[in-house]
Amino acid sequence: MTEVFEERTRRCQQRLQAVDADGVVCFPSTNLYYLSGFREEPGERHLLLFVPAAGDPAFVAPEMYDEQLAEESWVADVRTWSDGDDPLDLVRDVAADLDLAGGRLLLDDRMWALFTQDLRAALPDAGFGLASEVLEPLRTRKDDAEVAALRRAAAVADDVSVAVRELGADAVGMTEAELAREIESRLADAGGEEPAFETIVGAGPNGAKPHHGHGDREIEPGDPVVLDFGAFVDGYPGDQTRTVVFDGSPPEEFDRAHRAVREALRAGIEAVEPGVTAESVDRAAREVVESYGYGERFVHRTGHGVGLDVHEGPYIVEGNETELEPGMVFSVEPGVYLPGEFGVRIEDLVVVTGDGCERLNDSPRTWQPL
């Protein structure tokens, strides 16, 4: 595995030489995993991995790191500090060595505030910009492996789409949190590392609020639940929403909303193709949802790529006219949402192929009980 990591440094070596950057800093985040192979949350200390366009990387580490570094990452050059040190006089060491000093640095686009100060004020010489400029280009296209972990994940998501739908009108009468402690639940046993973000059960109103999360409304017979979860396999998210009515009838105006969310995931994933634009795809199916008269209600973008993060590039939105290439991976989730009533979204993630796409999620999308 250790080649992988080494081969995506040497690509985005490439790509520095490029866009005339001299190297690229980044900190605890998924692009330093991306490099370097080496997975850490942030933290207060000084942890850096220095990329420069050409040569080897080296890190800045807190020296308590020195072990975890040598088992986990390809980069041989790690240079410790303790706490009774300035870690910065080992940033400038470690620039001066890199020919980095006074050259364009790219910098993580998560990096705290902390960080790119510190390193501006050791580096007064140097240029700054966004390390997206050269790694977004190359983590949006996903390798062999890196489709693997996501369908995986996907799989994951609809074992569990099934079986919670099954519950049926066992699940009126639960609140919006206990079944997304139950959704989790599931998902762990069903191999997923951890969830990938805040599980979403938006019951009813609450449905119509986006991003509403799950709170201590009761599910009652009849309500529209909009259920939007994933979880991490191998490192990578699955991401899906279906909106399901568990028990009763829902209101008169609900089966209409959800055919037309229906209706527009198909247009949108139909649309995907190498070679079309990003927000080709959000308009196809921002269309069909124009044409039942929700345009208005639908109030977000069409997508997301999906990555080591949650949300990355590319983004299925107006303005963006970044042309698919194989290898893209995002979601097509459109969405009406009806303030005080209800909201309906849809959700699947797509991998773009060489003449379509491949969808990665398969569990049922209608919104009647299993």
Contents of the next structure:
Protein chains: 2
Amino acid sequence: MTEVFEERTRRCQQRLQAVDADGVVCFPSTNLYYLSGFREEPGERHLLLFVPAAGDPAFVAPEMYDEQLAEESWVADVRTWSDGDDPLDLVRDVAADLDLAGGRLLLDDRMWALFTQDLRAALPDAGFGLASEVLEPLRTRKDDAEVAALRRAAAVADDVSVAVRELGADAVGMTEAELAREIESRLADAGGEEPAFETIVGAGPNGAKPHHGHGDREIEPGDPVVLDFGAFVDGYPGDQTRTVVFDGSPPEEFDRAHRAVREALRAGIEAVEPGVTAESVDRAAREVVESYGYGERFVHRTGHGVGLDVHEGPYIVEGNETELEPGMVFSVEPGVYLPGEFGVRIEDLVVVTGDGCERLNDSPRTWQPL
Amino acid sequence: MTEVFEERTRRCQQRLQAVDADGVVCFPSTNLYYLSGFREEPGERHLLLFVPAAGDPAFVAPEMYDEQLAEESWVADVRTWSDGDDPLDLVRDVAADLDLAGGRLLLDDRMWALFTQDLRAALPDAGFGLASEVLEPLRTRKDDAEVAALRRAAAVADDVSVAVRELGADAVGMTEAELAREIESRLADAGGEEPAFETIVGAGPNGAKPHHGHGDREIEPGDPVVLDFGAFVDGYPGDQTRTVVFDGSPPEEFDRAHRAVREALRAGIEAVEPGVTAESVDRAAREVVESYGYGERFVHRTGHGVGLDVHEGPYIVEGNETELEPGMVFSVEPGVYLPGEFGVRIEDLVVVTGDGCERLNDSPRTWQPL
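Let me have the form predicted in complex with a further copy of the same chain next, following on from the form predicted alone.
All chains and molecules follow, beginning with the one already shown.
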């Protein structure tokens, strides 16, 4: 198990040399896990992984992580500090030992300003870029074990989608928050580790706010309800959206908007194959929505990569000329949002294959009660 | 409700002027919520709040947040960009309009490097510091509504602590993960919004790793179990730790270690009053642990501030000469960790009052079954 993390670090080092950078500095994030095997939430204490372009990496970490780092990471060089010490003394030592003090250092894209400011102060002769320059090309191409985990996470989301839709008229009268809790409980029962993001239950006009989570609104008969959720399985997230009606008749325009989004989803997915650009998938989906006259109501990109992070490259957006490659996994999730009325979004994850793509989700995409 | 956020912004502006800084730039974080009333998770899209030292603040935000920002924030100047646009065009416009382009800008301490690098590129004549320089003195002094929310969150954690301990021998044979899920379910039933952090259930030797979350280990008779959990209530977290034995006889040394920690907790809390330094509270607790011969086993600071963030200032640590003031809320949580054997940590939250402090937690601190 340890080997996969060391192999990734060695590939990262090859890329560092190729782009003429001297090192990567990670802080607790999925990048740090991807390279070291150690997983932790971001925090206010200096916990940094220095990966030089050649040689072995080193941790600067709080003393109380000593045992966990030894157990969970393959990185042998761990330098610890105690609460009350100045961790920057260790930062300067490591930078000197790894020959990074005057180099071009690529910072974890999610490193807090708290630490980037400190690194700039401690290493005044260094230059700074972003770690995604070398890590995104590695992370976007999933290996078989990663795709298998994503497939399991998708199956959990699909199972819960079907089960929740079978509530039918019983969901009417529940608040969005109650239904969200029900979904999260079922995700856990189905084998999910924890929700991959704030579960979205957007009923009626709340569905028109793409990033509405869930609130106190009670689901009414005829409400279109946007259901967007997923859970981690073996560290990889599910992320799936359906827009459904639990009972009663939806607003007049809803069926047509739903059809537009469903067709846009299909067109987007059909456009996926190795060698095409990310933006061409966005265009394929957007053209369908535009043909229905809803172009102005599709207010976001068509999708995002999914891996250790729920949102990562490749972003399926105008302007992204990244060419798709086998092993890339991303969402295709067109939407139409009519403020004050309702929203529609339908989302599947796909993995790029040798000659097209495989859908990871297969639960029903129609809006009618199951 | 809106007024409190605008008032905070005006106080922030007074402090900016006092420290000779030109503005604060927040990204989705508790700082952004504290000033604007808008709450969102960090994400990869540019969503930035610019607060100049004088005049009105402005948002740069993705188009799809338009409706939510209008509803949830008092900030009227919202400039939106669409997926596929370059948000840095708006950043440059806002910086010019608010006279920030050549100023000293204080960045949200948790802003991702992804955005700090962009701001540095877009505003090459600006200088950069950290927003905590002006916001920490404001945020550490809680107003009455904030203390009331923290009190409710503490009561939820206390109630669940008692209920879980009443499992007694029924907890034996559960895995740490199962017990964690049970705790989180009870927190939700008791009115918690969501867990404030990864619930810690550290049984036997796992308790000796201060940042162990929960794993597959089954709780055995006689296992000391570290239980550290809390949930948000009205946006403010609970954070409480007890170390207990559900059934059977613990290791021989355990009772003495537990007594050392309990006495250290009491000594720490007794040291709290307005005007004393944060580090003096750390010393008061540490001296007790040292007197038992466990000084080397108390591997972390004594506590941390608690507010919109579970970890914030004031940190109760050697070297922090911040003087305590009424309205500050923080944890006192001494611990003793014997690798390979067990750990003990006991944690209460306190709020500094006019002449001492009030404990927010009051559930039993002993280890014996209730």
